[in-house]
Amino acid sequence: MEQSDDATGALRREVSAWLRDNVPGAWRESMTGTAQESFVELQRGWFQKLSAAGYATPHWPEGWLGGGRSLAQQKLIFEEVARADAPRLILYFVALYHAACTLLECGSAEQQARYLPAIQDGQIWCQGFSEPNAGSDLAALRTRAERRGDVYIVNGQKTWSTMAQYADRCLLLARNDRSGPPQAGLTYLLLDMHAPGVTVRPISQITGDDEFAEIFFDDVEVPVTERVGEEGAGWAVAQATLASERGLTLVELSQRMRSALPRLADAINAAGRGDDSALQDDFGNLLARVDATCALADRYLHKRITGEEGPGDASIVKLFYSRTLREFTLLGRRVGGFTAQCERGFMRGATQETGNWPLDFMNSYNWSIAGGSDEVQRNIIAERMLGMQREPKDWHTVERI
């Protein structure tokens, strides 16, 4: 049941007041060019505050701290956190969304009882899906999980794993069978990142940050009790993980993009281009696209909660968001002119709308790849929504007319 207008207004005032008193002051400035350890300290402190207040897990079921919120309440909290320009919980993103949603939908009662309280207490998770030769084509992954009695022996490599160097646990998708279709031979495991044989190497990015990491597995033992779902059914479990990213996450990100529009407007005025009619047109078009992105994300989340989600619905939102974000940051880069191209420095834990336009523009490409590249999303829309013929693997031999 949705709240009355009075109750909604009261909740908004409550959240807004709490954020005014608790959002770390000048956190953006403190994260510019700083060491990774300082970023981790900021994230831990901010998570502890949000979690204690119940605002870190409004999407969890009733019975958990802050859980049981309606869709409207969740959206309201995301809106207020975005408006307050609070830090994104990048260090805890996988734990709060991917891990929690996967465990709630597919995990055993014992796994839920063990890990969900730990996540609320600050346990950090990473995701082990992508590999050097299996990024967008997840079914092509090669990391092996060989069953030996009560354990799986894992060997292989994962890459582009967010904050894996600080993670306690890993959502690991590995291959246990090569005899059948690629999707049918995958198993989903909960791996201890401190287990013998696990090596993590941070990846230095063009922005100067090292948000991502590679993970190497050398005869790592994972108990069978740490398997989610049945052996060989990991593909279906992985879809639950990815769905969590394309639902609530895109609602939050789209609201943050909307809240960053005044920052872009201020940049236009500061550059003395407030009367530039061409720039006004571009800003107006961007404003409409941002509003459309928010509406698409809201509608998708509603359809997912009510069980009305159709094939390709998530891909439309993901694709539209990544393209709009690119236009947003590109317009910011244009506003800054030549001097903006020469800005230096980076910001730990930056979102894609910081006002450091070269950095923002480079970071915007993350969302053209993460969670499935734009090309993959277009294929899903074409094949699953529009019913277009699947592209043959030997397309280069197909006769052209």
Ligand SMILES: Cc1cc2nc3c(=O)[nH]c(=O)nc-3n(C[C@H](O)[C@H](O)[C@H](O)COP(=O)(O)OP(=O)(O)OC[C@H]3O[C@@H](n4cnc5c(N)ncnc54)[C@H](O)[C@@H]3O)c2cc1C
Second form
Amino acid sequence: MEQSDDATGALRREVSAWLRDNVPGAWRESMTGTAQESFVELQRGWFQKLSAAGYATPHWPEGWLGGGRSLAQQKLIFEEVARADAPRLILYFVALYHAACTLLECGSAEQQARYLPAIQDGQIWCQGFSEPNAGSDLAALRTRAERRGDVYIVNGQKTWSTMAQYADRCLLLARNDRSGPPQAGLTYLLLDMHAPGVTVRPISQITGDDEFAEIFFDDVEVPVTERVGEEGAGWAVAQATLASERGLTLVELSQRMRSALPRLADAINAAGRGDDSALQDDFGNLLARVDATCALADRYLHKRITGEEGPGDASIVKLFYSRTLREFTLLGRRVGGFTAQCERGFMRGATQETGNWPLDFMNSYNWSIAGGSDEVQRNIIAERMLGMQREPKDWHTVERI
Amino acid sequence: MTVSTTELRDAARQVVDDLGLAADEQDTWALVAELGWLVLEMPEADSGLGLDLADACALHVELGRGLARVPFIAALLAIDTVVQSELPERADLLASLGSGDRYIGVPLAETEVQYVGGKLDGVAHGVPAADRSREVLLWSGANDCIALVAIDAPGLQLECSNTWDETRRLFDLHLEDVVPTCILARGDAAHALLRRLRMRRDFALAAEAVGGATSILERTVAYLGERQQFGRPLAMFQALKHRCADLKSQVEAATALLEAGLAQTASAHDCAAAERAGLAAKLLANNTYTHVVEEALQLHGGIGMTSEHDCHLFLKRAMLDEHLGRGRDAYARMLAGGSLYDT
Ligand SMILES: Cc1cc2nc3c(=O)[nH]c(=O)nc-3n(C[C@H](O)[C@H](O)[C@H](O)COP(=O)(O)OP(=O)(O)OC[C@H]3O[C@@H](n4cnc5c(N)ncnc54)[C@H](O)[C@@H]3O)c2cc1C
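Follow the form predicted on its own with the form predicted together with this ligand, if you could.
First the chain shown before, then all remaining chains and molecules of the complex.
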């Protein structure tokens, strides 16, 4: 369980010393308005170092390089990485969390042995769940996976897939059967993004970046050995992916948000408004909320470790994080004033804590839309946690009259 | 939460449920004494249970759920201060406090008392059930002094505050040249004790607020599940679901922050960190409590505006609570003050 103060102190010194020698310098400047190639290069170089040192995967279980850390140690490592102002590894985010957690929970021993070391070596993954007509209503997805001998033939389209243009593999949720209820006919596949028939088209975002992309599948063959779980059991596997996104990732993200608070304080002080009592109130309230976000994320992880996770727990963490992040960036926008509106440069890999407040504000929508929107989380909390009655599903009958 | 804290909480929940909402003060006090809750934090050497602030707060949460009328927060604050003190009659005093025979009141709101020339002057606010106490614990922050004052001391006048909330029964104490019964601490020792007392008061108030918020949200969700309009339970309407889900996430966040803060007081000996955690816990808990209860009133419709319904009891408690402790605006500003500076 919890480490003694001595052991914690030693780990903290070890990690911070390592970070001092290894965090890429001046990356904020070099990543502002930069070309994709240099972004990929920076991410790759930084990931390689962090992973080799074992600090990219403290949340993995025992037996894997860097894994088997206690909650306190995981937090400490995330905290130090954030404090050292290292670039966030957004290129590897899906590999480290979504793919790893799905494989650890639902993958076969061979799949784990094949992919987990590859992920630690820098294999890039993307998540292919959403489609143009299947967003919040994920089970409405239509991308087909037809079994032909020992391969599946995949046809269809995915969208909003983060970093798909760089990905080696895709966590694909596809339909193998259209006859039953929507959730029943889904199959979960690990698709090779370099296979013939895969086309990726990046989508330009409001920030000027293009972090996500469309993926088109045209008769793409996926060996049956790349299926996670049984045919038709894809929905359950997808829940493991989504749970990792809603809960686990937030230990790291909430620590990053806390580490970014001084940036906001600096901005308030620099504007000469440290004595503005309205701002003091809002900043003080934000501090409490940010601390609470960290406490919630910690508690969630603890519940997961001890097997006490209940329905809706992950949704609570994600919803509270997303609302707090919105308030954080809003306060920044307010303090940044007109000057901040004039700073157009987007920064690759910096996500929502750059101190470029309009940019951070826009990026905060990642967390209220992606991975199940705030509204979807609220539905889950209300229905599965609070037990409020579901609405009757009568729209289809109404529509067809 | 450790196993014993969980057991304590479950037992307390049963007791509070059995008593019913805002139960009679005397009955509840007798039960609190009988169950040994008053000796919860006393050291085992003083025949106490030797449990810690997290355990005490588990009880505060439960009493907050039931809007209990007992002055339990004040009682525990006084006991802890006596435990920490070096009074000669410490042992006897603790024995009578632990049995519930004797109760020492403590102000739950900020006070403005001066200690000059051996006498206390000023007004102490928010002492719960002061009419039942034999002494009151008072302090002068400016003069670094903590004292016990007899309730019938010459120059001391009690005035019932008559707040909208009737469950706390708070009193103002007007002091004019009052000679204390005894001085518990002076100088640096008083300063340290006072910091400790305020920190513990913040956590205790936060815990009660978390309990109250949890309870009124549960009641609201249950009501929406039963009440039918437009041929269906109101709980089915998504507009209402989403409001309840937001409230739930806020209550969970306040709970998690409280528990994390309490864990900090138990493990670290870093006084400043514990103090800061108490500020944050109190601030978020009270913000959450008031918000949940304001929403609850709206979500109950007309029934929530009637005196026979329980909703208003929570509303009035929450409205009062945000002004207790260091005062409504102090918390956010103190938290911010660590990073912001005046120009
Ligand atoms: C930055 C970003 C990165 C993403 N990355 C990925 C990725 O890597 N892989 C991937 O598969 N997907 C990804 N997504 C897609 C994301 O999961 C979807 O955008 C999300 O599920 C919402 O679906 P939608 O965009 O179709 O919105 P819609 O479902 O059309 O929703 C529109 C609005 O209606 C609300 N709404 C929908 N249904 C309900 C309901 N039942 N009750 C109340 N309100 C409702 C929504 O909350 C939203 O406000 C990403 C999205 C973003 C923004």
